[in-house]
Amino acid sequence: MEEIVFGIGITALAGALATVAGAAEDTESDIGSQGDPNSQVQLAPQMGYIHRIFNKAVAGEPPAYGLWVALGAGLAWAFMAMQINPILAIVLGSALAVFVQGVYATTAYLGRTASLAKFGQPVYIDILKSMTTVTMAHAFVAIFTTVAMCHLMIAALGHPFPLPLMGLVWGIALGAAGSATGNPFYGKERQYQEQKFGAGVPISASGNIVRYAEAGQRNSLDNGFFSAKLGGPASGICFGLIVFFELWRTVVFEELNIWGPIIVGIVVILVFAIIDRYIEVWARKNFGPYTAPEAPEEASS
């Protein structure tokens, strides 16, 4: 009974770690127009709309948060091999990852924005510099908190993978929870204000994003003060119940039967998937229409 009292604890406090973790990533990925939204920047010069967004994408989420988190976890690894404090350890190790991230960052918006140049799109000096130091210190958060994670789960939990490889796993599985939980509030709500709810982008809107700010031309700022309201938190909650309901049904099931934790695991599915299809349906009759009403036909004479 301790163990599994011990276990729920050390259980709590990952879910609360990837909580930090997935609010952090989404607020970078927003910022730096990585998400889904990051093909409507890159192709709004095309259309002739100029901006300042940064867009610091080249691959989705899921692969560079997979190669951070891991780069991240693969050093702290290394450093704990030489007798280093851990807390230390992913320290330095997740400090050492962000400037792989940064110089990710700085060459991904030049490269894009240079692809640009013949549709006008100048290189922002002081959005470079501005944007890429505040995505640094978010995927700072985000890879500390979930390299953090992974040693708790290895260290009190007992997991056989090496730091490394659940590094790997769990930033993809962080990089998914943001790009598939957070993206819609920047890209959809923030980017496309002047769509309909829930329409998506038409194809005669495409590239055609908000552009100008409250005061001024927008920038990525703007974005992430949005999305830290509404995306961040949505996607901080969505990876700490993964963490949570993972770590929990193997924790207090698997003792009882080797197929406990597996029906638990579905059954969990099942009730989210039920609740998801309701506030669905709710918000379509609440919010909606996703799309423009069709205009009545004319009454024949």
Second form
Amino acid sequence: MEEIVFGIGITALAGALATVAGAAEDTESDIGSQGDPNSQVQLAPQMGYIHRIFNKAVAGEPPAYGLWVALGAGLAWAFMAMQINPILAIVLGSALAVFVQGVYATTAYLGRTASLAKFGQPVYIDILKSMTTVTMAHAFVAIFTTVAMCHLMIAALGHPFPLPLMGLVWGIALGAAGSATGNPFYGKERQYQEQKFGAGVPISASGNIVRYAEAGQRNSLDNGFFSAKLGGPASGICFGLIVFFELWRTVVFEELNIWGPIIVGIVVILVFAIIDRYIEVWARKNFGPYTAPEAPEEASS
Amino acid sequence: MSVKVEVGAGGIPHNQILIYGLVGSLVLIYLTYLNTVTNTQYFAFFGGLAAVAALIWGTDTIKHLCSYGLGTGVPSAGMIALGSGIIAAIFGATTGIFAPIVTVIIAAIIGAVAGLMANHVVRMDIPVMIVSLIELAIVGAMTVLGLTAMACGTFEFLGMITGTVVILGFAVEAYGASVIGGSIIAVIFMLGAIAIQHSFNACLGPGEQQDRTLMLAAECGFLSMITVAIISFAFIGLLAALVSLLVSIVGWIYTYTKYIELAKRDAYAWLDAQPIMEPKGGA
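So the form predicted alone is up there; where is the form predicted in complex with the partner chain?
Every component of the complex follows; first up is the chain already shown.
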């Protein structure tokens, strides 16, 4: 019994770390216009809309975060193998992984923007300087919390995988959670505030993203504020729940029967599928222009 | 899916890069064998240089493959390259001194099977698919083998699965503290997979220039080398790892500054804290 109580405590702590990680991850990727919003940021100059938005497409978020977290975990593992204290090792590993992330971000922005020279999109160095550092800070929070969570699973819950492999698995999960949950807030709505809510992106509006802010010109830090308010917390709840339910079903039900966690996992998925479907239908009925028979053609997702 | 999109023309022909990349990475990987010959670990960094050579070649291959309208497929190309490559590299490593050559052959077979599946079963019908996937599998295998050799000082399987743990002052051999047992190979997999696709993914567009893209490929390679050099402190001697770290940092600083110069050359304008310049005639 004591073991289960201890396990649930660790589960809650891991879930809390994951919530912070999800929120930081989504804010980081939205500031960099990574994932979902990227295609339109990339397309805008080609349609004549020169912008001051950071465009760092390293890869989709799941592979990119797979690398950052696996790298942080791998470096932390190596430092621990050199007899360095785990907390210090995780901090050092995450810091070095963030250095790699920052370098990738700068090269991505410079490369993408330089290749758009034909359309008159200049390289704004102040964007590179101010926004790379902000994404690095958010990435550090995301990587550190995820690696710490993985270390907890191994050290406290006795997970058999080595730390770098756990980092890879949970890093991909983190990127997927942020990409699926948080990005649509920014990519589908904020970039297209001028379109009707939920209308999708008609081809005629492709690349016509919002480029001017409440005062002056919008840059990606404005998107950071926005993401920190809506998309980030949503991603955080998503990833936190994933981690919490994943550990909870194992910690609590493994004692009863070896099949227990698997059955509980399927039940949890079904319950969430029903909730999601209900919310989706409810939102469409109340907000969307979906009732019109000739819905505008969606260009891309 | 077989409409060719615009990429920068001209530059070094692909076949020339292929030959340099293949021969270069093979020779450089074999140079890590000097560790075994001289019974030291100072030559581990040659493995990283082999990975850099392979990555430059792989970037050019991805550019050829992905010019067939595979915009969002660029990162996936990196994944399939390293996914095929890691199997070949681990199998090849078990063959002792022949490891690099066996790895190339096995990778070519895996790549050919993947290419045939993609073209004839999935019906993607891209003319260069089979050749490109063969090349990418070899590149992925050489990257994994090179970076692994850099981390543990050898490309032989036994070296990859044995590490040492110090217990009460005694060094004990342990599987869990090795490159494969500690899953450092998973880190190497991701380092290679992102590095191989990043250069073209970051530079694609109508203004893409081969020299800039390939310089970025070298930069990604050296950046991966830096992290592998830091990890290698856990496996090889202090001085040997320091040599690796020094080589990687020097290479990275050189390629990074060169890349920024090339980006400056190709950019429309290089502005600091300037407003949006609306194009003439309005948007």
